[in-house]
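Read the single chain below, which is given as structure tokens and is the form predicted on its own.
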Amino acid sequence: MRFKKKDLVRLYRNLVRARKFDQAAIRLLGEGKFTSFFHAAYGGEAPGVGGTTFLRQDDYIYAHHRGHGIPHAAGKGADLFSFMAEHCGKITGSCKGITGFHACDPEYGMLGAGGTIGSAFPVSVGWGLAAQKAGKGQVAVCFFGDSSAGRGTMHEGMNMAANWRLPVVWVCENNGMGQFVPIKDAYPLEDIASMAAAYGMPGVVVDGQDVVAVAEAVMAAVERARKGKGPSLVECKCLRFRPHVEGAPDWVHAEVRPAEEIERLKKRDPVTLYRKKLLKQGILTEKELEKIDGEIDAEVQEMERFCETGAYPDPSILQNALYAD
């Protein structure tokens, strides 16, 4: 896929939105305004943004739990205001404030998520089968973490998708850490994409800190799936700057990650890298970049007011949400 200037600018805007909404989520959680926990995406926003920005609105996505899907929602065009309000437990949330983590936006192909690692795979196979049966050229893009690669559901899902040539794109967000365990201590090979060959599908590795590289790789796989050629696996080597979950120590096995290591990783910040690239290529000027940043800052402030003023749902909503008349 060849990107025009407007596409590159769109990627930047979505990447910055993902970063600033993620930072807002960290802050709101710290202020006691979230009714749920939060796994920050900070540092690893590029796979979610690059992998969704150029999808069709009716394509399905299973968002990764990192950032609770904020990068993926930002790229897909979903309503981030209701997404955040859901985390604050407000009735203005996408699920009326009763789910916390599991925000969704069916209009944009986000049908929720599961709380267990590995649940992404069978659900995505189901969406891929639905897309194939519908015959409208839709695809299902499943984002998952490196630690999910050890789950049996992944192998079952990939095998079924390959056998049935389903329009599914598997996107591994490999940030090198499966909760508290480095992937090098849990997987014997260098690349998770190596598994693709076992299921007769393409497997590629891209720089997950480069939002353009991610977009190119994922969209190539998407176009292949739309043509009926079946699934592909894209592995994005990305980074995680925050702890596994906010409020807990940043454990690696039984040790805390050194601050010096985090500062070293931040030299490959995806927002900074892309900003420099846009300036160097003359796509945007410093003034234009600052204008975009300012517009998104204002949007985040408006989102916080939206969450603050929303009412909490009446407990009776649970009756209607869980049971049918």
The other form holds:
Amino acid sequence: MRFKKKDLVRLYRNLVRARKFDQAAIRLLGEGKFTSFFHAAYGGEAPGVGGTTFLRQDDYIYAHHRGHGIPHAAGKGADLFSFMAEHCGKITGSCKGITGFHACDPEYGMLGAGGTIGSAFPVSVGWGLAAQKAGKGQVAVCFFGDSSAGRGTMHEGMNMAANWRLPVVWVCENNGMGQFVPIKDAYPLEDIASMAAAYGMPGVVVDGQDVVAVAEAVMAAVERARKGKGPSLVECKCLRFRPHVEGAPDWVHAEVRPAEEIERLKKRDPVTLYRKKLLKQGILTEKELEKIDGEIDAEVQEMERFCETGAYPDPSILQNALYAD
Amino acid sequence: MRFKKKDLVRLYRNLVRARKFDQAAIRLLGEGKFTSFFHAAYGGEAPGVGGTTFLRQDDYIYAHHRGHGIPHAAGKGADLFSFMAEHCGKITGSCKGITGFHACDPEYGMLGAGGTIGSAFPVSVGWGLAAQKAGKGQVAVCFFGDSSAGRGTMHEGMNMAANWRLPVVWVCENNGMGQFVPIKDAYPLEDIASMAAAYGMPGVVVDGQDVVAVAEAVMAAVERARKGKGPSLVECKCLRFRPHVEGAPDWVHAEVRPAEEIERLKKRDPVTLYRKKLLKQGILTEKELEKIDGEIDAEVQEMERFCETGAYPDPSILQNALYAD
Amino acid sequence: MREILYLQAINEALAEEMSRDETVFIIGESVQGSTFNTTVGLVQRFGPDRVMDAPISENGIAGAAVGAATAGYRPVADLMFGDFIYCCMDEVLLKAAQWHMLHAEKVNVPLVFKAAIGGYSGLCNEHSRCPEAVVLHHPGLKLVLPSDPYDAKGLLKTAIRDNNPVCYFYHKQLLPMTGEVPEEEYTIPFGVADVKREGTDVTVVATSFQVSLALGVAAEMEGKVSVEVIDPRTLEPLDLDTILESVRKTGRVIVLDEDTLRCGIGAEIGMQIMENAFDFLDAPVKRVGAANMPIPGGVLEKTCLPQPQDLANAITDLLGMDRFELAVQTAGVKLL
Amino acid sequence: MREILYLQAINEALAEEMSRDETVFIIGESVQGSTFNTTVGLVQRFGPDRVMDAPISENGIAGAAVGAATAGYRPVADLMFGDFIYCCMDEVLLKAAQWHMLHAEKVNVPLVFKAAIGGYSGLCNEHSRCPEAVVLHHPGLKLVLPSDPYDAKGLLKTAIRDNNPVCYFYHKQLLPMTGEVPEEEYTIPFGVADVKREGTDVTVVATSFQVSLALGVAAEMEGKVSVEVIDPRTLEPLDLDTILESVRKTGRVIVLDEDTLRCGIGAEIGMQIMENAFDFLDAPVKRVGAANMPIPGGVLEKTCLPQPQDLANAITDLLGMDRFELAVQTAGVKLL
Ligand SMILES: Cc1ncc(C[n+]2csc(CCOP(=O)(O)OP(=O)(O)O)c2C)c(N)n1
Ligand SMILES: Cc1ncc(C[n+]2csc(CCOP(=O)(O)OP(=O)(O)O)c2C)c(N)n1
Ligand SMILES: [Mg+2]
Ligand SMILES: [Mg+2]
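Which structure goes with the form predicted together with another copy of the chain, now that we have seen the form predicted on its own?
The complete assembly is shown below, putting the previous chain first.
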């Protein structure tokens, strides 16, 4: 996919939206406004944004739990306000405050999310199956973490998708860690992408801090899938600037991750890198960038008002909610 | 491993034992003497026999369900009489007739078996862990079918073993079928061994109808494991002359497998092939072979008497059996 | 009326619903060549895209069904033996069961988990279980247990049309059972119990194969004890009213269940009866079920699974009568 | 006596048993850097071979524990959140629970499945569950539910020494609870209930965090109603005698359970009480537990999980008193 200027601008906007909504989430959680927990994307927003910005509205995505899917929803164009409101437990939330952290926006192909890591794989196979059966060229993009790949569901899902040549794209957000365990201590090889060969599907590694590289790789896999050529695996090497979950110690095994290491990682901030690139390539000027940033700041403020003013759900909404009619 | 003459003879003996006990099982089931079902090994005895004959007594094995572990128990030296008696539901059975088909012979490293396909993988990891911790050079050999490899437990098990460099050898008995489904319709590649690379472990393919080739490949992997170099995967391309389970139609998807195809497969009978080889290489004469065969026929007869005369277990054996003291 | 087999009734329901609705498809292991003959002939008629032979991947099959269901299809996920549900509990109990409510009713999960349950074949613990209690413990799944060909067909058609996830568990011992099934189309609503036999002395609540067992015992006791046999047919929704009505009449109840008692179906139905009809009870509700152990294979299986004599003893004990020996045998179909 | 935290009590039990017995090791995700601080400091003391950080592989972890246990080790498999047991049910319920008996007692499976259970943190369905009923339904697993630091330590030591598989479920809300724990070594036998508070009007049976809830309610009701609170501490084995003794005294029982009612702990204990003390009951056993739905997150969680007021209402209803408002609040520890 050759990106036009407006694509690159859209990518920037979505990346900054992901960043600023993620930062807002960190802040809101700190202020006690979230009803549950938050696993910040900070530093690792590019895979989610790059992997979704150019999808069709009717493509399915399974967002990764990192950032709770904010980067993915931002890229996909789903409703971020209701998603944040969900975290605040409000009736205006994407699940009416019932989950406290799940995205659900069927109009944008986000049909649900789960809390057991690795449950994404089989469900994504189902979306790929539906897409294949419907024959309208949709794809299902499944985002997952490096360490989620430890689950057997990954194998079952990837094998089924490959076996039936389903239009599924597997996007691994490899930030090198799974909670407190470095992936190098949980998987014997360097690249999660090495698993792709076991299913006869392409497996590529891209710089997950480079949102354009992610978008290119994922969209190449998406086009392949749309043509009926089956699934692919795109591994994005990315970073995590925050602890596994907000408020918890930032452990690596039993040691706290040193502040200097995080400072070092921050040199590869995906937003800064992309800003620099856009400036250097003359796509956007400093002023234009600031304008976008400002617009998003305003959006975030509006979102916070939206979350603030929303009411908490009344228990009655659960009354007849267990079953569909 | 270079095999001496006596090794090759032992291999022959075990192979013929596996064959004749398997045939006896088919017969006994047909006569209504088995209390449950039987998945005959017929045609695919070589992986189980070749993969176990040269193991140490204290090595652990998880037998594949095909042949219900008869080939593996035959090779390992475990008690085949009690194993057959188990199938007849007798108190003299390896599980006192409690299971009707599970092998259990702790003295020979057979610590148990399960009925859900794929549950072998994680348990074998545990045996590998125990072996590594004990530091006595034991290995755990896990036998499984091509289609069992579809289960996520395979991925979890292989990854854990590779990650911790456990002394585990994974032996795939690829007979091309999983119940009524050809593996080519359940896995996109030709070789299950292709999965090994995903865990950075060696994966080799051998002729699973050639018992010596199996033994060589497995023992090479075993030696590697004993030296602390971690797990390997050995795939044995083998055959199945009988239906998935005795008494059921021999379906391939929704079509019955043609008799001519089975006749064609029988040209590669592992026992006949090995006999020919031994004769040709002058290891054993026709007469010596017949002597062995005759001894095993006698053993089978004795086994049948053993099964016949054993009593059925009394319900009282279950009284305090739920827990260990 | 014509008579067909239980397994044919299942097969007919599948075929009819697949013809009626293009979004219905079957996914599972060896479903084209049908393990229990319930899907026989369907691939020839509907093609391999609608009768999908899957890899041995229970999580994958169940999860794919959840995905496809939320995306507008109506998968029938065939889990083969009911025991294999243990290999995909996350998908069944935490995804299929919960996604509709948790996602604020924005998605539906119209699917059927179809599985063959039950023992009496000597196949031991992992090919004999009845996972009803585990399912029932988790809100969000409907639970269907047909006890004869008529119910098998009518309930499966309803299950496939339901907009919610349904566990449809058919019993291996019932596969060869024959029974009247009309040629004309019909469905059976969920939540309507069937009084399989009327009686006045004692109420036996049972589902699936245990209904046959109870009817056999009731027939043997005829003249001595008048046994009412109630088959709820669906445990979720549960037709408690019909049960309570019977309890008010007989004052004595036995819940017969093939599974272990602890936290089982008998405990639940027993509690609901006590909660709602305590004053009508002449004696505590009795549970008859499996012994507290893994299901053994071989000849020991019968030590574990409920036998006709166990039910007869429970009935006579409850009525304060002397025990007497029954002639009824539990079936024992050999499975292949 | 010194006071320590519930999480410290767990930690001490692990450390002591690991020192005592070289075959004990911990295997789980992020156990070196401890998700709930129960394994803190252990890797420094016992090294990474005995405090093993595993890949995210629940089947692998549980199955490896089964394997290692049968081969002579005593693994403590840390499943982190109790909910994750749904990802390895085959290993827990069909392997660990069953292998000893099925293999004719030739192998033992001495292991502990350790997991943090429970809600009241707003973490929604997959981080809040109490899987006790599912475990109890499957014979072969012991089931331990400590409700305070003293029990947490003494029962865990017993669990590790037991030659059978034990589910040791500790409650997330109890982690910061302080309580007296002797410096000296002690263990608590399984199957011995603890009367956490004596009373005469009504018996409340509860485990784990619900014991705190019940004690809070009992204290608030003091002077109006005399509530006896019984904590079985282990549900398998279950000390039914202590419960029955209390029932004979009070004639009125409530089983309080954090989980959904259907086929739950309340149904089981309720049935056992009715089966064994029917004539002592002045009213049917009452169950108080979670509403019949997936556990919601956020503010709706409290609509689902049992609240002090729910118990108070049940007590007053049972005694035929007017309801009155309680001041007790359910704890709500934020989890990280
Ligand atoms: C089945 C299951 N096991 C464990 C967890 C706990 N858990 C949540 S996120 C996580 C780490 C995931 O690591 P990775 O996939 O690399 O994603 P990252 O958080 O690094 O983006 C763990 C262990 C879970 N939620 N579900
Ligand atoms: C979890 C589980 N799923 C399905 C089955 C049913 N089943 C038993 S054997 C088998 C086929 C196994 O195929 P393969 O692994 O290739 O072994 P083979 O029988 O060909 O030797 C199936 C589907 C089972 N026992 N357990
Ligand atoms: Mg990660
Ligand atoms: Mg095979």
